[in-house]
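In the block that follows, a single chain appears as structure tokens, in the form predicted alone.
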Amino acid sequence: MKNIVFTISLLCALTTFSQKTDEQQIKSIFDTSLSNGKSYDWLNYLSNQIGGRLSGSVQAQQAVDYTKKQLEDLGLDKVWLQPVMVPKWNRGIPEFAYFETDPGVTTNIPICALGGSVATPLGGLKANVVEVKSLDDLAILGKQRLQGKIVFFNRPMDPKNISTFTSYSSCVDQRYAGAAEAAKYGAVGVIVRSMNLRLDDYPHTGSMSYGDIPVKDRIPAAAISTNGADLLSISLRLNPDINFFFRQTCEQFEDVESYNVIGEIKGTTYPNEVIVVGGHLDSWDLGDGAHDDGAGCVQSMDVLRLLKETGYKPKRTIRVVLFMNEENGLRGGNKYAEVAKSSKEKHIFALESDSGGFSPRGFSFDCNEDDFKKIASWKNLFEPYFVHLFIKGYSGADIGPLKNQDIVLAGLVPDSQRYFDHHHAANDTFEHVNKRELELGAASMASLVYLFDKYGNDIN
């Protein structure tokens, strides 16, 4: 009988012994990203293998069909594509401009065209430039001084934010907008200065709306280079009448069939309670996408696989979502929200990367401040990794659909310093990621997911 009873006592203090405390399973997913990390691999070949991912696109196709297998590849409990229709557009041939200060004598500028935008006529557009700030000077100008014109949208990035998505946020507008607006005071073209907060002579595109301008009546759209724009911009200053003429072959097509990409492992304790982490796997198509958004898709992956590298066997089903279509409709992320609200899925947390490979500095969350209260007693945690800037506020696009009053949505925090020299312009590309910055990364996510599974609905 002594011998049972000190059999049990050992069992029960090996198995005590062997239950890791949360600083010590954080450390080993450090330790195990950062000496045996798969994201930079994995971005490595989205990047030079496949390139650049506009929804619709044959590389699209080739990305879903990569990173499928590689979650198969994983040993996940379950992998799946989900189809979604998305938007089709071409960019066609390269974009070409220049202004005219004397009849004859031209500057060569850089520019390319926004996302969605229509063709210019084939021979190109030419017309007088109006330079302006914002959108409230199209009501200054009106149509009189606008018709028949091109507009030119100067307003820059703000460099006195530290955050430079509050800088990118308080003028995007005249990208997204500017073209419909300005259709409506007659404008024949518009021109946006790129959101760059460096001088450089990269343009840089982004998604653009016409409304519900007929077709017949929209207008070309492209991004001129932030070297470029202060070159016009000045140019204007001497010579009002100055001609700029642009050139783009850009197409629109019917919605095509695409996919978004999950895979998931199986809660032990509570299957049905799920957690998702997942970055959007369509780019633009200048560069080849790595810090938008292939890092925040690798980094996704390898959430799951550094949770299984180090032993830990979930209690809630976490669940990989490699979204579709979120640079020019949001399609992928709406689709997943509708598809979990159909099922009656339970979704209790959400994280988002899609920010850039950039070194973590913390987390920002969208949830109540009696959840945040908890949340904040983790940032001990991150300390020692230096990724505990815990904040409210915006958490991403993709799992913004999910939204409700019971799930806790949040998104990586990386530093933003450098992530708009590179922002759908073709300088995104896989070299300027920095494999440690990135792992860091990875790391970072799947230790608020293991906190997040381990704790549930009792942050504490």
Contents of the next structure:
Protein chains: 2
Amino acid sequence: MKNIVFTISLLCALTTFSQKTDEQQIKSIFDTSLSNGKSYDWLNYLSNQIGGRLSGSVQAQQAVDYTKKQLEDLGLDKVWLQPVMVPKWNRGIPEFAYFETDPGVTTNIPICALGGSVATPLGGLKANVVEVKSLDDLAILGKQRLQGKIVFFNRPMDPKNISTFTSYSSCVDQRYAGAAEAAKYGAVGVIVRSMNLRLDDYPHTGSMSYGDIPVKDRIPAAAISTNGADLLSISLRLNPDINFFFRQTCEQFEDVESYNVIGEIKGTTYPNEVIVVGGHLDSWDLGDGAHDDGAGCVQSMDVLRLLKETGYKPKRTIRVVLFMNEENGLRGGNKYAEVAKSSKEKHIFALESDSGGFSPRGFSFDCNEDDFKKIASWKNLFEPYFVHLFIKGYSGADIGPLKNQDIVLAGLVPDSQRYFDHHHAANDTFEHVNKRELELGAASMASLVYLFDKYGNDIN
Amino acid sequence: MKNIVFTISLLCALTTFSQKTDEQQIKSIFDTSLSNGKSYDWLNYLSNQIGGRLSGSVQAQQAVDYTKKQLEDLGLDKVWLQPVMVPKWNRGIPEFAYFETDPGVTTNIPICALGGSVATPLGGLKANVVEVKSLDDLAILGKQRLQGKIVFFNRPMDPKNISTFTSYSSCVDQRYAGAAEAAKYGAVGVIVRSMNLRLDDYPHTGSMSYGDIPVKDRIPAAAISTNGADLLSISLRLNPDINFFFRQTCEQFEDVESYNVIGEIKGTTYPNEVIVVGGHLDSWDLGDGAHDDGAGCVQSMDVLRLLKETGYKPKRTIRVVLFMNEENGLRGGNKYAEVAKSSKEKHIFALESDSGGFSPRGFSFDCNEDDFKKIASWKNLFEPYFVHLFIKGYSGADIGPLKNQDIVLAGLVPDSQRYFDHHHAANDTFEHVNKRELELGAASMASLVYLFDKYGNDIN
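What would the structure be for the form predicted in complex with another copy of the chain, rather than the form predicted alone?
What follows is the whole complex; the chain from before opens it.
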């Protein structure tokens, strides 16, 4: 009996001690990030000295060189580039668009080509417009009503969802598949209401796909601003015969070589067990990609620096991966997973930040129920930092290809209210990122990585 | 036995039903706020058509007239103005300041007078500067080192606190009492590092007090920007003999009459039990007072509208109070409490929003432990809206004077990371308020008011 009591007392003491140490380590991480963070300075350079970093662009290469150098300066155990072939799409000269209510009476509409779209004819494309709310509307209208027309997809994001990503997910089919579907009914072009909850004048680009439509049958696709979409919609109600004109000179080139940028701290005890933390280094070309996903890159870089600065020696290998080409191909994520699978390493945890540099609200976990229960027991450690959400759900596009039954995937969940004001638009710029919010996100990520490193065996 | 089982079943059924109704009502409030909110439009008008609304100014009167009209248009049961005498302080012509390293070699520093300060002599004030970090430093330096000097209070806000209000509270003594204390040691003026966690060029004003110092002995006090403070500090290390010059023409006038703006929906069952929701209508004069506290005013106005729109008929009287003169006197809050105490009404709950229009994180309650336990049982109703914090603590300045042993006081707790970037400065402007974040705050407040109205008797 005495022995049992002693053992229980010892276990309690050890648990309390370990908890105390976790609290202290996490406090040290947050203190360091908020008083001596590097993420904001890195983001300033990426955003303001380099700017938008579309795959295959000069800026994407500059971002590779810059971040590699910064990781080297941190004194990590290893820094390297992982080659990957990426698509190269170029926007061409500035797009423009207007609608014409009477011959010569025109109203300009802010527009941008969707990523991957073909150009319009050199002199532009002018046609009648048919407004629809969904892909399903196309079948209802049929070839008779759509042949020779520009299809205008105008289903707005639902303001009632609390997570704006939910609203995005239920709208983005218009942007991604609108052109491929409309082409089947003889449409000559597609314009899409921007994926933006705010009413403003910014057109928001983003990826689209032609599916298996032959190159010669592809029709140009573009996004117009939310204000532009509302104006066009009202004008169409007054006069359904409106002509819409747009011109874009975008072009798809041959694939080019680019890189994932990788750095790591070697694990002291289990060097072959790998924890990945990352974001994507490429961005769209309209803004400077500060929120999407400069923020995730610099936070991930700072995770390794924060662990070093706070004197933590990881048992497992902690690896930062700045993935190339999330926006229009996911080649970097796929390449990383391909190499990882052929290696002798075991990836136990991957964490992505690709939802903006806003105040962290928690994490979303893609894992089995048992693992989630264990992870959820750490929740109280994050409450002093107002990080409350531990939910099951989507993690991140770049780490998705790593998925197997053993790995835990997770995504940082920042406050999402402002994200789609900036997403893929010219106003995704550095001044819209708050230094403290960015640093709180980096600290939250570093704390979770610390816990996974320390308790990895208990999780998997 | 059968009867007991039946009774228990009935109670369970009723509890479940009531919970369901609460969930539905709260969802309806959030849906309405996010899809058909009025708060943002009202804030646009207050910020961009009226602007900064310092007590006693023309703009403060415009804000009284405008909000009264808006409340009348809502078809409330009663709308009225509650007269209150308020202090009238005027900034005068734009302040300016520089430091002089050598005769004629000057560096300009962004500066603004603190609210309530006296002017400098008409030609300005020039003197040597002594940098200190706290009020306690004054006694250490003593009259010998401070006589005839300008005291420069330069203790920065601590970036390590997660709530930025904690950092503000532990710094603001420099601004509020710095001049009164420094004057005792013969200082001729005071400049204070702005209460701002960000390094930028905005000076942040705010209230200060001379305590019982006679008018003739008062010394001018001003705030300089955080960048200006860092530059001055570095320059003083290189050359302690630097002269600092500043000029301000601010002036305190006789008190003038102003108003609290009040509107209410009469309770159907307990009309004499009152629930107050409010913010303060006055603001500082440098920006347009969008976050501090236009946001709180329009959210409070929308609480009543959201209850009406969702078809809820309150049992108790729900009253919106837009308090005048929180910033430099609290006369509106004091007047409201004075009138309330002399009336036959019983105030059971008061909720203030005065921490910015950012994403709501929860509420802070000033009440006894029993009430708090009951309130905390509502927490799960707010989790679908990512509103997680139910804590005991500070409520709000304007509702503070209502405090007694029966009333529950509460403050909305929005995300605080960006607040002090804007607080009391020229960049507290409408474009820094996000529509959805503002609307989520209004909906959170309306939901809490709904629960207090429905369960009021169970709480008090």
